[in-house]
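In the form predicted on its own, a lone chain appears below as C-alpha cells.
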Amino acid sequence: MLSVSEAEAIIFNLVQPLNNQYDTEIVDLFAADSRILASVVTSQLDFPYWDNSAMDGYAVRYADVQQATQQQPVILEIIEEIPAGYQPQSTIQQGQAARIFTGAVMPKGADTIIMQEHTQREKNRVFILTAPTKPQEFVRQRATYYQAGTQLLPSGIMLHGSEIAVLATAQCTQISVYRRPRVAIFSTGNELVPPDQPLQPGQIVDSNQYALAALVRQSGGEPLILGIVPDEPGVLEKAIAYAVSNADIVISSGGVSVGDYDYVEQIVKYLDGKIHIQAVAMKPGKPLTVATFRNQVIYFGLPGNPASALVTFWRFVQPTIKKLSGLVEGWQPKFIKALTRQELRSDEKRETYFWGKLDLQNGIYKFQPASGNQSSGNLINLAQTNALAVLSVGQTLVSPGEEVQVLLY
C-alpha cells in the first residue's frame, strides 16, 4: 500500500499536458472565461494607445506653470476644449490651455495637465493656482503599460475577468484555448439506481455520477456520462473499453476493493492496462485503482463510498484533470494552515482526512469539522464544506485551537 505523497508523485508524473499544436480551439472573447490559453498573446497595439489625460483638468506647458501660486496665478488662454473620444485640433502654444477631460488625447504642445481643483474659470481664461510637482503630471504617456509586439498574456494561464479585460482591451476577440479534457463517469453496483427511479429494499441511489460530473465541470472538464455499469464482467468491459476510446480521463466508482464483485482491475488488466496504484494508505479512500492505456489515458478506479469517492478527487483527480487542461501554474493541490474548533482524532495508521469548512477571522484562518459521523458513507455532512484537515501518518490527535494542514477544494 503506498503512502499518499508515494501516490501523489506518481500520479501527477502520469499526466502529459494537452498538446498546445492540436488540442485547440478558437473561442470568442464572450466564450473565454474560465478557458486555459493555449498560445503567448501579443498586440499590435500599445497601451495607452496615445498620450491621454488622467484628470479633469487643463492641458499646459509646464514651462508656463511651473511657477504658479495662489498669490501669482498663472493666466492662460482657453483655445479648446477635449472630451473624451475627440481629437484635438489645436497646438498649444505658449501663454495657451485647452480644456480637457480624463481619458481624453493630449493636444500638441502640452506636456502636463493641471487639475481643475487647481484653477480658477473667467469666460475663455483659465487661473493657475498651484504649480505642477513635475512635467508630465497626470499625463497617462502611451506605451507606459503595454508596448506592441510585446508579450501580453503567457500561454497556460486560466482566463478570468481581468485577462478578458485585457484582451478585449488590446481588440484580440478571438482566442486560442486547450479543449477541455473530456472525462468518461460511470458507477458500478448491481444495487445502484438513478435518482428518478423508486428504490426497493437494498437499492442505493447512485449519487457518485452526479457528484463527480459537477466536480468535473467546476476542475474544467468536459463529463462524458456513460450511466450506471452493471457487476457484471462482459458489461463492465465494454463501458471501460468505451470509456478508454473516447477519453483522456476515465473515472469509475465502486468495484475496486476486494470484494467477489469488484471486476475492475482484471478488466483494465484485460484490456492491456497498466494498473500503476490499487491501494493508497489515507482514510477515506485507501482501494483506489490508478492505471494508463497506450493511447496516454488516465484511469481512475475510485472507491463506491461517496465521501471516499470525493476525498480521493479532491486529493488525485482534480489536480490531474487541471494539469492535463494545460493550465501552467495553480494546478497542484493548494494546502494551507488553520487552527482546528474542534479536536481531530485519526488511528495514526493512514493519513486521514475530515471535512468541513474553513473561514478566516481576524486574519486567521478556522477549521470547523463537519457536524455529525465522518463516515465513509455519510454524504449528507459533506453540503457546504470547502476544505479537508489532514492528520498525518502517527499523528493521532490534534485539539481545539491547534494548527492543522488543511486542503482547500
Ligand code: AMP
Contents of the next structure:
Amino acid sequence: MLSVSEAEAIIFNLVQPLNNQYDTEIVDLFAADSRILASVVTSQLDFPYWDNSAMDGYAVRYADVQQATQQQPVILEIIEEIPAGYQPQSTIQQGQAARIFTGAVMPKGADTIIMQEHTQREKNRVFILTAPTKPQEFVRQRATYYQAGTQLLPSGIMLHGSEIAVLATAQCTQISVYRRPRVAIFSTGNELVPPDQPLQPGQIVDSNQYALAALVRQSGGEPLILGIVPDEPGVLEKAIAYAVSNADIVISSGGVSVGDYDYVEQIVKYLDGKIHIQAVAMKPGKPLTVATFRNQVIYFGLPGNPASALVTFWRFVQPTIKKLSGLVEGWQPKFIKALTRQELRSDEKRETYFWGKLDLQNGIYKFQPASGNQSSGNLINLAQTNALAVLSVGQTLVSPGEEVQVLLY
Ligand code: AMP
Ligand code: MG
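Now show the form predicted in complex with the ligand, given that the preceding structure was the form predicted on its own.
Time for the whole complex; same chain goes first.
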C-alpha cells in the first residue's frame, strides 16, 4: 500500500495547471477577489504619479531653511496655495514658500516639505521654526514605489484587497484571470437519499455531495453537481463518462472499498481510466482511488464515510484544485507544529488523522481534538473543526503538551 507521501507525490505530479492563454476569462475589479491572475501586469504609470507632499505644511527650498530654529526662524513669503488635485502655477524662488496639503503636487523650485506643526503662519508669511533633517524631507518622489513598464504583479497569484488596490491604481479594470477549475461531484450508494426526502428504513442522507460542493467552491473550483448514483454498473458508467467529459476534476464518494457493491474502480478501468492509486496507508481514507482519463482529467474516488471523504479531500483534493487553478505558490497543504491539549493514540500501522480545533494561545499553537468518537462514520463532531493533527506511521502516542504536526484546512 502507498504511504501518504508517496500518494501525494503521485497526485501532485498528475496535475497540469490551466493554460494561461486558453483557460482564462476577463473579470472586472469588483469580481476579482480570490481569482488567480493569468498574466503579468505592468503599468505605463509611475508611482507616485508625481512628486507630492506627504504632509500638510509648506513646500520650501531646503537651502532657505536649513538653519531655521525656534529662536531664529526663517521667514518665507507664501506665493501659492496647493490643495490635493491641483496643478501648481508658480515656481518657488529664494525666500518663498507654497502652502501645501497631503498628496498635493510639489511646485517647481521647492524640494522639501516643512510640516505644519513646525511653522507659524502670519498672513501671507510663514515662520519656519525647525530645520528639516535632510533635503527632500516629506516629499514622495515620482516613481520611487514603482517605475512605469516594469512588472507590477506576477501571474499566478491570488488577488485580494491589496492586489486589487494595485490594479485599480494602475487603471487595470479588466483583469485576465484563470477560469475556475470545473469539478464534477457525485455520490454513489443505493442507500443514499437527498436531504429533502423522508428517510425510509435503512436509508442514509447524502451529506458528502453538499460538503464537497462547499469545499470545492472554497478551494476556488466551480462544482458541477451530478447527484446520487446507485450502485449499478450501467448507471455508474454513464455518470462517470459524463463527469470526465465535462470537468477538469471528478470527485465521487463511496463505492471504492472491497464490498460487493463497490464498482467504481471496475467502471473506471472499463472506461479506459488509468488507475494510479488504489489504497493509501492512512486512517481514515484507506480506500482512496485516483485515476486519470485521457491524461488530463483527474478522478478522485473518495471513500463514502463522511470523515474519510473530507479528510482525503483536505489532504489531496484541495491542493490539486488549487494547483490546477494556476496558483504558482501556496497551493500545497499547510502544516504547522502545535501542542496537543489531549492525548492522541494510533495503532501505528497507518498515518492517522484527528480532527479538531487549532487556536493560538500566548503565541503558541494548541490543538484540541474534537470530543467524542474520531471514527470515519462520525460527521457530527467534524463540524466546527479547522485542522487535522497527524500521527505518522510508527507513532503510537502523543501525550498532552507534546508537539504534533497539524494540517490546516
Ligand atoms: P462506501 O464507501 O460506499 O462503502 O460507504 C461507506 C459508508 O459511508 C456507508 O455507511 C455509507 O452509507 C456512507 N456513505 C456513503 N456515501 C455517503 C454520502 N454521500 N453521504 C453520507 N454517507 C455516505
Ligand atoms: Mg457504498
